[in-house]
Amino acid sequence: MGERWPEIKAGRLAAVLVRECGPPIRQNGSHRVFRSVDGQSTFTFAIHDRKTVPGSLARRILVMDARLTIEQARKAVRG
């Protein structure tokens, strides 16, 4: 299959979109709203800052959500 994705915080997750993708374009709360790295399409990242994101979850986010590749999002998320 694959490899097997760390659990990431919330909050450093969210620093990982902002960096790649900017900051967000929208905010209601917890909910926020950022433009994928191609510029196509949005995305909500709607999870509180201190919850762990099981990797499987993170990895779709990074790469599904934001349109970075898997190689990217390693990168990404190792720092």
Second form
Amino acid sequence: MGERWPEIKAGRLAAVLVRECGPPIRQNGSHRVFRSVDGQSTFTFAIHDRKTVPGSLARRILVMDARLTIEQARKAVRG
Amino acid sequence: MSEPLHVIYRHEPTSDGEPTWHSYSYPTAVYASGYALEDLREAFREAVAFHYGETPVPQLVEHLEHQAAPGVFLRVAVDRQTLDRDYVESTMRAALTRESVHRPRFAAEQVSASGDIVVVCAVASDRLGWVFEQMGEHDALHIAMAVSDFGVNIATVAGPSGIPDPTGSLTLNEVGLSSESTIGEFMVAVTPDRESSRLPVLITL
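Rather than the form predicted alone that you just supplied, could I have the structure of the form predicted together with the partner chain?
Shown next: the complete complex, the earlier chain at its head.
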């Protein structure tokens, strides 16, 4: 199995996404559409800030959708 | 007809117990959460409508994912063959609780983009393309199919960035298959013996 990533609050993950991808291109409450760092795709993050996100989901969002490398994603979550 | 949207509803409780369900989807990524599956389905539908705006939402194909062992998730599509898939799921679940010597082993590097093992519970008539639709370039997925009353075959597919080192892997072309091939044909092509079944078949998405 891969490395287990720690859980993260959705608000903190959203802040990481803003820092790495820029502000949401559309937003309505907790529904936020982000553009990947390479500008090639968009994704919607619709989890309320106070909820907890499993580490597995955070990893998926940062690597697959925000398109950070694993190292960048790990650093972004830590920083 | 447009490409369907595959949504996976994963049951993965967090340490504070709530919420327990989260969604992710392909090819358009939409993330939502819910305290119960029905809450999540509703939240996902709202979020996906927000994502698409005025554009019609594609047909949804729903899947459920449950953890069967630490870090190992079993994915079952909710369709007219769910009962057949449930059989594969229960066989896999039982296998994963056997004594370690008899337990299925998964290569540590063949993980999904979430960093865990995901096993798609398939039936012989499923198309490979249907599996490819429910994965991304960073995923490696294990496909399980019942082969007898007591066993399942397992083979692995990986996206271009799905495994760190593709050495020893095969391509679909090399095994004489395409995305139109069935899982039954795939299993015959890649699992003639146990050694070859451990090699992931690299696919291009």
